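To begin, one chain is listed below as structure tokens, in the form predicted on its own.
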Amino acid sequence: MSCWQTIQDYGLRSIGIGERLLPRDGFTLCEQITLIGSGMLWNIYFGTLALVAGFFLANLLAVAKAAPSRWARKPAEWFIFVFRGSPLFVQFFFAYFLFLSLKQSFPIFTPFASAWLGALVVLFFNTAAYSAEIFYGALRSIPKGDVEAADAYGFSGWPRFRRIIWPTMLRLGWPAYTNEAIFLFHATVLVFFSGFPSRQQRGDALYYANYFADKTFNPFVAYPILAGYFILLTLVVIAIFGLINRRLNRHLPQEARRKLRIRPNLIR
């Protein structure tokens, strides 16, 4: 079988399309690098849909945070303690304890226990309570110079949040913001540990790493290849969230603009 053969068969497998049965023996570095890189489809499915609702429900965190309202506050506050006092990994296996017991008085709950919305609802939670926190401190460090230059032209409320604070906010907190994004997308490996199951062996991209080195008893050919797909994928949310950086900060002058520095985290 040629290595385009190959892509053929399993390109698409980890979503149901092409080849349904895995190779068996005899495998090729093709194969092995054909079927990790369909199983990260998966990985880019969680980590760009958690990100990007993420994003959104991590503002509303941070000005509820910093609102004066108790109301408003407190609760922002225990959703943020919670999801980041607790390890992720735990998180995995709580919410699928949990969806699996109200699948069985809730019929609606069915998805919830299957790793394609239960685990990326961990993963939006899990985001947003560090996200929120990450913009929180961006909306505390905005200069007062700022909002008394806003107040001075007119603007309050909605029009002073919307124009002035929250992109000050998103400028100030963007780099940091980058290295929870690539942290995220580290973290979707954790799903194939977690309790959710892979529905007929479409796995992400770790199912397929660790299905080769068991077959193969060698971990020295296929984890590279996985840490390799990692690499790249990483390369291109720094390409993205750079290019983002560059049109937040598009209106300063060249030496006050913030580069990204990334900075992996290492623990959770």
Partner chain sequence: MKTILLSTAALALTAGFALADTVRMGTEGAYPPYNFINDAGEVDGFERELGDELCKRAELTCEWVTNEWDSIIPNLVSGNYDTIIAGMSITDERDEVIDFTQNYIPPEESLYVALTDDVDIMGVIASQTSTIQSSYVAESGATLLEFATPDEMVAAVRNGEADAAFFQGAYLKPIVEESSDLTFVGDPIALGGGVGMGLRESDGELREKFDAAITSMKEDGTLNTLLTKWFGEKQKTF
Given for the second form:
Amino acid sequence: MSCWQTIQDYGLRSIGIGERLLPRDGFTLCEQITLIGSGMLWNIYFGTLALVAGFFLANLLAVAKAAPSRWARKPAEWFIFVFRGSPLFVQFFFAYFLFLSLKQSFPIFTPFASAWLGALVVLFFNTAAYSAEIFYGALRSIPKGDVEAADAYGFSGWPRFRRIIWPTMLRLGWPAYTNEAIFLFHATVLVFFSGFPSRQQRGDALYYANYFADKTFNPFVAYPILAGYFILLTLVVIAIFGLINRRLNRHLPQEARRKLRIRPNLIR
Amino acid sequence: MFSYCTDPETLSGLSWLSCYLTTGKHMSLYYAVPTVLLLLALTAPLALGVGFLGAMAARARFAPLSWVGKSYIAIVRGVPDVAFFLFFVIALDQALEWLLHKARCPDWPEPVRQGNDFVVCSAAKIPPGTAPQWIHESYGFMLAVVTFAIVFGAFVANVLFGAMRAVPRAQLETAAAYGMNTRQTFWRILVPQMWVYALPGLGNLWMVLIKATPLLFLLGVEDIVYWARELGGAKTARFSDYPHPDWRMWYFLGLLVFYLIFTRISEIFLERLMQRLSHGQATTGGEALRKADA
Amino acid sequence: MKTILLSTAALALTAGFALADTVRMGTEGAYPPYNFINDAGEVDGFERELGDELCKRAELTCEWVTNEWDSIIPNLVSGNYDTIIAGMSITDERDEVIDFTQNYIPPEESLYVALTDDVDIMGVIASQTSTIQSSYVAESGATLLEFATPDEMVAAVRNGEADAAFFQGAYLKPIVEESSDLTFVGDPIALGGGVGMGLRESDGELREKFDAAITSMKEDGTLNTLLTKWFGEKQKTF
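Now that you have shown the form predicted on its own, what about the form predicted in complex with the partner chain?
Everything in the complex follows now, all chains and molecules, and the chain you saw is the first one.
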């Protein structure tokens, strides 16, 4: 079977399109690369949606944690503490149990017991908590001068937050947030590994890598392929976040930014 | 454990629970707690060392060394730790044994790779085949520490690399003005000054490291999560004196509390450390301390 | 039987196998009654008793270690332990990578277990990831739901996630006997070539020793006694 045929058969296997049965013997390199790549669709799906949705919740949580009101502050603090303070797969375990029991009384929760929604919700809360802590830290270290300048120009309330505080917060928190995004994509491999059951052998990249490592009894092919995919994915994430970072910093004097790059050469 | 535990079927309530919670298997769970703590205590400094070397390599003026440092950071950071653990430990183990094999048995007639098998001479076995079980376990533990250190070292290297760039240039120029050479500037100014910029990132990594310990079972170390899962699963009366339904919920709740307390203690400690490092620094934190003192 | 014992001893002497070395027995420890961790935190079960007896007959010093199921074969070929004695069915796929002794449990039945009798075994079927049973379900056309441990698989039937679970009968039988809610459905299906001990392909001498020990246990009936003790009266014997 040619490699092109394999790609047609298994390229979308992870979402249930193509051959029903997984390859059983032979296990060419092409099959391994195709199926593990097909599994990456799930990792990208979980990572991207959780990241986008988590970004908005994180902003809310960070502002709530920095708020003077106790009623806003305490819930946000506890949410962040619980989700940052426990291992992800303990969270998966509890979420799975919770959704299963909710499902029994409320049929509306049925999709939550499947990975595509249940695991997504957990990852969404998890990344929201981690990012909120990053943004909260950034909120606290906004230079006093910026806020004073805003006051002097007559900004207050929402416009002041929207135009001055929020962009500065993003700018300061961005490098750490990039790291969090990388960690989130890595965390998506835990979904089928220790959280939710996989259905009809539809799983993520690690699920298929595990399948091949189990069938060929050789961990030194499938897992490095998985690693290669993730290195690529991480490079893409870093590139996208780098572009956003450039946009966030575009108002800064360009000269200063270039100097920043040269700096390491000066100290040697 | 207690004298009345000989016949658990006759017990009920608290006395049953006291016997149940002190079985040999539960002792393994309790014993796993110091194991995990010891692993963290050993991994943190080692990862810091690896990360420091990585950051120095990435900054090196000698291009190949800089490539090595940068690709180490990029590759290891890019791979999910689970995937790394699944093949790296076996590879590391085989690499060590292969090196020892080359050194100790230079005239071994058979190939090391025989089909799927990896066979070295018995003098090159780590630990030796006659070693008692605890040596095997300690060796597995050390492999886990080294693997964790290599993975987290890459993240530490990335944080330190950034922190070294964040030290205000004026401070380094002042050092040069005082007549320090580059090496002196590096060790006397840059390294002491970078920690305040590195600490938030390092603190975050510490939190991630704590939460990565459930992956230890992949490395063959039986940690608290392994035992909690093992103890919590439903037990029938045929294979256990203490039959019970699926109690994983309660064991995992215990784990949750353990990790939350551990996180809270770490947070308090890191907060204190940050305050201490911020003294006299040209940051908002340092400024706040200066004002508080005045 | 005496002659067999003598011949194994002779073999051991001539082969120059380092007798001082302990044989490390790799098992999973999460699979009663085959092997499990008992209340005292030690490896226990049918295979523990069998393995100890085999080691005694082959005059070997043995030591028990546990390993995750997923990486149990890679760790064997990499030399972290010397045998796998973990309820592993003899299959062609596995036989290509490692060697098996003769089987010490005859080919056995895999069974469907469900909450009611009228369950469709072509519906949602739970099984453990990477077992011969999960491959079977995947090929049968039913919707396969895979769990990391057999424990979670049974839990999924109880909470209604899966219509039924399909797994090795010996594992399911004690669970069904002791609980009122579960029942067997459908016909038993014979999979695999029985359970054997896995060894490295380069370890021919060790394999012969264990093979001889298993033969001797089959001949004097001790193996059958052990099988009945752990798997019940209805267990197929040799």
